[in-house]
Every structure is written in C-alpha cells, then in structure tokens.
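Presented below, as structure tokens, is a lone chain in the form predicted on its own.
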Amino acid sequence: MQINEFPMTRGSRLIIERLRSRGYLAYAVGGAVRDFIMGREYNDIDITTNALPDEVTDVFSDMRVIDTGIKHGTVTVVSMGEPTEITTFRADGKYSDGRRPGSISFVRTLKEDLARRDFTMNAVCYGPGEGYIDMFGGIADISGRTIRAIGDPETRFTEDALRILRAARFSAQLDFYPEERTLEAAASCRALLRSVSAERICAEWMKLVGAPGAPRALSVFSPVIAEFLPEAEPVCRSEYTKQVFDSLGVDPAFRTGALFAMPVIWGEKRADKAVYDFRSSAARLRFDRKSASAGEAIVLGCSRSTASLRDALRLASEIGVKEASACLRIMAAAGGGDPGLAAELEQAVANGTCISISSLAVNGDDLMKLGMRGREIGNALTAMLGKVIDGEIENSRAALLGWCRKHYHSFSNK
C-alpha cells in the first residue's frame, strides 16, 4: 500500500522537532494518522513522546501548557495557536473496573506504549523523516477494512469493556469488518459492557447509530446490542433496517426510534409496549431529553395510521413536521406505507398549509373579544386547527370568526 507522508500541521511539527532536539522521542499516532492513510479528514493530532510529562511541562515553558490528564501522562501544548494532546509512553497495569487501569507506568519505549492500546489501525505511528513505524500490521489492516485487537482481543476487552462498543461504532464509522477472533471476543466479553457507564455506553450508541455503516455493524454485532439494548436488538438483523435508516437520514435518535417503531408497524408488538420499551431503553442509557424527545415520537408517530394527506397533516400538527416526515418515511421503507407521502407533507407545508395554532388567521385575542375565557379559548383554537387541516374551514379571519361565533356557546359550556 503506497501512502504519502503524512502532513503534519506547522504546531504538531514544532512540537515533535523541538521534543526530538531536546534527544526525546515523538511521534504522531492514533486516528489521524489512520484517517490519512484512508483518506478521511481528521483533525487534532495526538503526540507520543518518552519524555515524562514534567519534561515536556519544561521543554515548552515557553508556551501554554495544560494538566490535561498529568496522571495518565497527557498535558495539551498550545503551539502555533493549535491544541496538540502530548501523552508519555507508557504501560497500564491492572484493570480492576473493566473500564480504566488501577495504575500506570511509564515506559521508554514506543513498542511497550503501542502495544497497549486497543487496535492494530490505531497503532500506526508518524515521525517526520522517519516515516511510518507499523509494529502490529495496522497499515495492512487498514487496507483491507478490518478491525483487529492488538495482542489478545480478550484481554485487550477485559481490560476496557467499552473498546467492545468501539470496536462496533468505528465499523459502523469506517465500513470496517472485525476479524474473526475480535468479533468471537467482543460477544464473549460483552457482558463487562455492565460495569461501563450509561452515558459512556449511550455516547458510543448514538455514534454508532448515526454513522453511514450502522446497518450493517448493528447486525454483525447484534450480540454485543442485546447486552445494553435488547429491546431493539432483532430489528437490528432485519433486512428491512438498511432501507429505513437509508430514508431517514443519519439522525441517531430518529434511527433508535425506527428500531422500536418496526415492530408495530409490521404488527409484532403493540403501540403502547413499544413506547414502554423506548421510554425504559432511553431512561437506562440516561438519552438527553431532545434525543428521548424525539425518539418517542417516533415510535408514538408510525403507531398511527396515516392513509391521506390529512392523517399526515395531522400527525405533523401533533409531533412536528420533521417527526412526521420521518414517521411516514420509516413506515414506507419498512413496508406498511405510501412512498410518497412524506414529500406530499413537505410540499405542503412549504406552500403554507396550516398545520400549527400559531399559523390560524385568529389567536386568542381575537376570542377574547368575542367574550370567550380560559380554556374555552384552547379549546376553540385547537378546534379550529382540526377543521383547517380537514379542509372544513378557511383558514382567514372572516371564515374563522364566522365558525367561532356560531359554535360559541358549545365552548361555553364545555
């Protein structure tokens, strides 16, 4: 595999020259040097380096430096006006959480430090003249698409149980397979995903879920899913997930809501235990509310029947056009509905179709002076919403005014 130089920024080449004059060792390493050699953008540089951190602290008195993580071995240099993360090699001891290690130590050579992390593609390392050092095939790797655990893969997941999720998000990420013994590993050890954080299991998931590849990851790790998300884990083996996800764009929380809103719409389960199971799902992986939001209406939104443009019109009135738009496009790629109703809808709404109460040609001190009060007024507007979106009223003053005052004793009384 023929690969150019890696291009390192006027920062990160100062850093690594200065740290080299001083006789340490440095290097780039880790995703943007993988991403290089793909040819994907990539953005912040991280730097390898013997030199302890009160070394590097001394070699750049000169500039700003961080305490980014000093007891792991990282401190951030500002070099150039660029942030560049600087870790010391070193060597992890042993993991007693299956997340983090009970200690560290540093170590003075880069095969020790390299042989600690998680994957052979991110364990290519860039050093100006010297070109790309590759002690564990990562180049290879990286050629032929596959996701490989340094060493062990067992031990490499027993030591951090989240890489098991990792090694999922970047298949989903960079259209890579896991090879054989990395893939038996991460369904053997998936259990330890147990004693990793809900909001480090959840930022991973919504990665993974929202990345080109997801379809496709979701069902070669359909295992490992089953362990924090097992409500949604058949549908992640349909062939059906592809193209829904493929309709709805790379939205993570609409593509989670599709996972629990199949099912209902292929008639497997009812509308109110899939709701239960997105609720509880969203609650455990601790989902930020915009993302538990709009999940559940989702779910809620392909649990209606939407026949017509007006079932659609409504259903928009009720859980916003871009919910609504998804819903239909979710029902239509999974089989039980019209194609092009989605468009439809959002024809419509460009042209101005009413579908909101802010949008009526009266609001609620127009009623005021027809003497309506209180909750008589949110039940005439909501009312008239009704009948404008069913094409039974106007939607201008007069035709509104008109309505209200022939059914205004109706409100009165309810």
Second form
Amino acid sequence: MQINEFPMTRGSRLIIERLRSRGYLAYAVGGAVRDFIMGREYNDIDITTNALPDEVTDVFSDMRVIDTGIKHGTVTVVSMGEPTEITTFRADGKYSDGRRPGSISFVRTLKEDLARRDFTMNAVCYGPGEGYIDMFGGIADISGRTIRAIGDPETRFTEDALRILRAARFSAQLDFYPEERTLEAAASCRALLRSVSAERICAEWMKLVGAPGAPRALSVFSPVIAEFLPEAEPVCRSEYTKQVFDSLGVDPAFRTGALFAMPVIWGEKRADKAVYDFRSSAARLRFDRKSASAGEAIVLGCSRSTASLRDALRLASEIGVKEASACLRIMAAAGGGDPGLAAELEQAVANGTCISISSLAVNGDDLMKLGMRGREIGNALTAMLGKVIDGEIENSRAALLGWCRKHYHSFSNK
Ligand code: ATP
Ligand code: MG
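Previous: the form predicted on its own; requested now: the form predicted in complex with ligand ATP:
Then the entire complex follows, led off by the chain already shown.
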C-alpha cells in the first residue's frame, strides 16, 4: 500500500526535531497516524520518545510544559501554540485490577513501547525522514479495516478491560470489523468490564453510540453491550436499529433513549418499565444530567400515541421540540408511524405555532388582574395552552381573556 508522507504539523515537527537533535528517538504515533493512513481527519498528534519525562521537561524548558501524567510518562508541550502529548517509551506492568497499570516501567526500545499498545492499527509510527515503522502489521489491518489486538487478545483484555470497549468504539467510529480471535476474546472477557469505572464506560459508550457505524458495531459487539446495558442489548441486534439511528442523527443521548424506547413502540414492554430501566442505566453509568433527561424524554415520548399534528404539538409542549421530533422519527422508523410528522411539527413551530405558556398572548399578570391567585394561574395557563394547541381558542389576548372570564370559576374552585 502506497501511503503519502505523514504531514507533521509545525509544532509536532519541531518537537521531534528538537528531541532528535539532543540524541533521543522520537516518532508520531497512535490515532493521528492511523487516521491519516485511512484518509480521515485527525486532531492531536501524539509523540513517543525514549527521553524520560524529566529529560523531556528539560529539553523543552523554554516552552510551556504541562504535567499531564508524569507518573505514566506523559507530559504536554505547547509547541507553536499546539499542545502536544509526549509519552516516554513504556511498558505497562501487570494490571492488578484490570483497570490501571499496577506499575509502569519505562523501556528502551520502540518495539517494546509499540507492543503495549492495544491494537495493531494504533501501533504504527512515523519518523520524519524515516517514514512509517509498522512492526505489527498495522498498515495492512488499517487497509483491511480490521481491529486486531497486539499479541494474545485475551491476555490484553485481561490486562485492561477498557480495551474491549475501545474495540467496539473504534469499530463504530471507523467502520472496522474485529478479527475473529479479538472478537471472541472481547465476548469471553466481557465480565471484566465490571471493574472499569462508570465514567470511563460512559465516555466510550457515548462515542460509540454517536458514531456513524454504531448500528453494526452494536450488533457485532452485542454480548459486550449486554454487560453494562443489559436491557438495551436485544435491540442492539435488531435490524431496525440502523434505520432508527439514521433517521435520528448522531445525538448519543437520543440514540440511547431510542434503544430503550423501541420495545415500547413494539408493544413488548410497558412504558413505565422502559423509563425505569433507562433511568437506572443512566444513573449507574453516571450519564451527565442533560443526557439523562434527554434520553428519558425520548423513552417517555415514544410511548405516546401521536397520530396527528396536534398530538405532536402537545408532545413538543411537554418534552421539547427537538425531543418530540426525535420521538416521531423513531416511531416512524421503528413502527410505521407517519414519516412526515416530525418535519410537519418542526415546520409548524418554525411558523410560530404556540407550544409554550411563555408564547401565549396573555401572562400571569393578566390573570391576576382578573382576580386569580397562586395555583389557579398556572392551571389556567396550562389549560389555555392545551386549547390553543388543539385549535379551540385563538392565541390572542381578547380570545384568551374572554375564555378565562367564562371559565374563571372552574379554576378558582380548585
Ligand atoms: P482517538 O482518535 O480516539 O484519539 P487514539 O488511538 O489516539 O484514538 P487515545 O486514547 O488518544 O486513542 O490513545 C493514544 C494511543 O495510546 C492509542 O493509539 C494506543 O496506541 C494507546 N492506547 C490508548 N489507550 C490504550 C489502552 N487502554 N491500552 C493500550 N494502549 C492504549
Ligand atoms: Mg488520540
């Protein structure tokens, strides 16, 4: 495979040249090299070197050096405005709990450093003037779109179970397929994920589920998903997941909600059970608040019957326009709901259809002037919003105040 020279950025080139001029080895490695070979955009260029962290700090004493994880051999140097991570050649000691290296040791050779990396595709490095150094067949695996553990997959997953989830995440992001033994080991070692922190699982999950190749990766890695999202696992294997995700866009919280909502749409699960399952999963994996409530809104919204634009507007007034529109798309893709309703809803809202109390032509002060107090006001506003959405009252001051005067007693009696 003919690959162009890796385009070092000015900052990373300067770092490598400086380290080399002091007699050290230094290469670009990891995700950026992999992504360039694939023709994908990449961000940060990671550098690997045999200089010890203190030596790196010394070499770049005239630049800003940030201690990213000196104990693990990583410092960040800000070179020409680019923060660049420089990691000393290292081998990970025996992992005591499948989570973090029990001890790490710095090693002398590039080969030892590359051997401790997770997958062959992540162990290709590049040296300016030297070209690519590919000791584990990473370039062939990149061109074959294959995820292959370096060394014995079971050993590597036992050392660090997060790699199991990284395999699934890369599969979704890059549209790669795991090689047979790597996939078998991912499934057989999946219980080790219990020792990985919720935060790290959550971070990988969000990247995985929001990636373009998520439907296939979810299906291929469904035994792994079952380990931390057991209720979502059957849907991961469903043929509908692809069309649901495609219709929905990439929002990871919406997509996660969809996985819990689909059995409700199919009549296989009660809505309150699905909401409960989603809520407990989100709490267990420590979803951030926004993702937890967005996903829950999706599960709840997908349990509503939404046959008409009015139903859709009512749903939007309860859970938000974006959320309601997502639910309509999920329901259309998974269960034969009206495929045009989401766009109709968005259009109606864009045209100014009132779906919130704050857009009513009257407000709380107006109702106080009519003599209403406290909860009566909220109740009246909510009732009016319902009538406006249903097209029973026009959203004008005169119509709303007229309606209120007429129904005043029904609120003040509450
Ligand atoms: P991304 O595009 O997501 O940044 P990446 O491959 O650069 O992907 P990073 O998490 O940035 O991933 O890690 C940089 C490199 O460090 C990887 O390419 C890999 O060589 C190595 N690495 C990272 N995490 C692990 C791990 N858990 N086990 C072994 N090697 C790892
Ligand atoms: Mg990276």
